[in-house]
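Here we start with a single chain on its own, the form predicted on its own, put down as structure tokens.
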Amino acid sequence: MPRALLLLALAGLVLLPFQAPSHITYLVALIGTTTVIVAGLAIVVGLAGQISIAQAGFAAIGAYGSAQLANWYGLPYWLGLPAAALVAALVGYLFGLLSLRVADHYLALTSMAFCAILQLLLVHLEDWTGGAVGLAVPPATLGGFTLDKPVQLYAFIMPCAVFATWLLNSLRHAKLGRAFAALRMSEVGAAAVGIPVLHHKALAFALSAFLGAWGGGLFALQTTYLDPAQFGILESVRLIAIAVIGGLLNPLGPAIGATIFVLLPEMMGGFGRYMTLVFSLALLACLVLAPAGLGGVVHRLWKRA
């Protein structure tokens, strides 16, 4: 049954361009990209139990290299976003060896100085990032043909949602997923039966920053331009409460909450000056009465079903 409903998911996923509106298209691509982001965010914080408020930084960094890349270089986005995202994991690795010294309330500030710092250099290096004006993002072409339709976009995007959910659901089960649980746990008790604490630790910022990074790439892509302001540090907040409200241990948890987040201003239409105070308490009520988040609710449901 479980088998079923996901071909049917998939199924759905595959048929949605072709029977919705443009709009309906690029808010469900953009659904996907927000699930990539917020997957990295998973891995760090959920599944490893480091706290990070840097993902918008890996996010910038993704963006504005595969979109400078383009600009500069000519290279087309399947080998500009690529080379992005890895030295984004390259930056978050080096970032994850400061764990060693730092630990809770601790590397959260420092990761939060880490993205107030490069948002910064996204506005004072107006040379390599456009500056407070922002960076128009070319559009990606591939065989000749330039993606900048909804629907392209969305052909690209979608597969990349659904690998990241997949990588998610793999890590759990997998010999470096249960690393990352025995630190969660406990970090004594990991270096206790032979787990390199430091190593995992950073890894888990790389694996993080890696799909940050991807999935800024993506968004830069759909927004086709680039300002600093959507890189700051309330951002990666935002991407904390939509991988709380989805649930940080569950693989459907960042899909879920950027589903909410993305659809949630559209419902409300012109009460959308309201939507942080909204969001805010949807944050509170999943902490309160749903502590797994959305994404634990939908499985005791399944359970019980």
The other form holds:
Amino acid sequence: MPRALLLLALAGLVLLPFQAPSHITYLVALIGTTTVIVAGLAIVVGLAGQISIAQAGFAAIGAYGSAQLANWYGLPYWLGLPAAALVAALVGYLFGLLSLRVADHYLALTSMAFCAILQLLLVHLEDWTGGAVGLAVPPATLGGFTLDKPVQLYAFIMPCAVFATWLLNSLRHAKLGRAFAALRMSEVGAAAVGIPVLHHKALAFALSAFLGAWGGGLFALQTTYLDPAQFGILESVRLIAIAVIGGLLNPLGPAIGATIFVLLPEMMGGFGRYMTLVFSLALLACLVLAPAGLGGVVHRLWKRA
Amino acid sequence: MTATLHVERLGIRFGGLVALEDVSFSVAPGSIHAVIGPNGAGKTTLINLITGLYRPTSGRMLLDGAPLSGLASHRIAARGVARSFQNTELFTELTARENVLAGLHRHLHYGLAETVLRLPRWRHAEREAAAQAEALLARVGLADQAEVAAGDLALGQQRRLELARALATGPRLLLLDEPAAGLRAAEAEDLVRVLRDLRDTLGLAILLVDHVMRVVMQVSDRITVLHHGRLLADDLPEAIRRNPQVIAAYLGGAPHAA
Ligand SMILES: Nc1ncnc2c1ncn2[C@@H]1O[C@H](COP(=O)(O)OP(=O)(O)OP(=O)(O)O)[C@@H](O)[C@H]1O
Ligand SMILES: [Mg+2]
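Return the form predicted in complex with its partner chain of this protein as a structure block, the form predicted on its own having already been given.
Complete assembly follows, chain above in first position.
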């Protein structure tokens, strides 16, 4: 039954751009982008249990990185995006190694500082980033064609979102996902069965950074203009809220959370300025009432049905 | 024949507290070697030293003649040393099966790409691992609990699961920290059978820390007694039972004395 529902949803995603108006297509693609970024958090925070407030920073590496590789060297996105994501993964791995020196809450604070520093660099390294004024993102091209219509971006972004979700699902049935879960629950237990704990913490950060940067690069293509203000600590916290509300341990959690967080402001119209309040309350309610997130609620309902 | 484990003049201090000092003994291959002593004698500390959780301040440890000192915990595990914990360190939210699968971590050889693409290498490795996990769970009598979260198991079952997880790593030396504590008489009998079986069929060397003398005296090939971090005696069970020093320091006053 769940499988049939998922296939139906996939079919809907394929058909959507043919039927829906382009701003809906844009919004769904934005859900896709957010899903990719938040999937990274599902790995590092959800599976490995390491709180990271740096995800917006990794998204910035992907966004600015792929945009500038295109600006400076004319590197096409299908090369520039993976390159930026790999650099982010390396940075993420090195950051994860810090957990040898700082742990738990201190690691969370360190990740926050890391995010703040990256944002400062975006503002002050004007020659490289466009500074506070921002940076125009050159459109993606493919064999002479320019991909800038919502439908074209949709066709590029949604497979990435599906892949990220599939990756989360795959991790549950593999040694890597089990190692992440193991170190979350008992580091001494993990080490005692031969799992190198530090390496796997760093790997979780690397994977998370990779997905964050990949999603950031997709986001750049969608907004066409980058502003350092989009990649601060608040954005990192918003991403965590999406991950938590969607459900940290459910492979569909990031997609569920992203759907709510992208669509709700649209539907609230004039009440949009109360969004922060709404989300704070939603996050609070979630932590108290449904610690496994909405993904967990859906999962329970499915089981009962 | 070289000893499976040889501990030589081992010592560790925590600040001013000397937890272990000048402890030497050997665990023969394929033998069950008990380490006993009153609370705070340093038994858990000894296991933590052997598994790399603590660094010794003096002395050394050899596994099959090769030094262990200074290696990280996961490397010592890779050398073939597995353990259980006095207060279990299971992966509580994972199922019993997943706990054992985590124990098989080092024996699974496939990468992330093979996982995501569901390639045969991943499929075969996972299928084989699942069968191994099944067999190990059956071996410790948890075949019916495979799908239960480790945290939801009864204490005795958790102990057995930790044993299965340790066995999954494919050890040659097994360190058990009070596996019989809190077990009912029948469960303790089961444990005795399991330990003998592991020694006799797998040829494992087992270092057993426990206060339950009925179990210790039944299964041990040799016994080391610690007292205030020092070696009090190291002998055959019969001799330990009659050793006046051991009786005075431990057996005489111990509630579980046989
Ligand atoms: N990490 C540590 N830091 C400080 N002191 C420690 C540490 N680990 C153990 N000790 C001390 O070392 C001594 C030996 O402790 P240990 O846990 O090895 O005793 P034990 O023989 O296992 O006792 P029990 O039978 O109660 O389990 C105790 O005094 C304990 O307080
Ligand atoms: Mg102890």
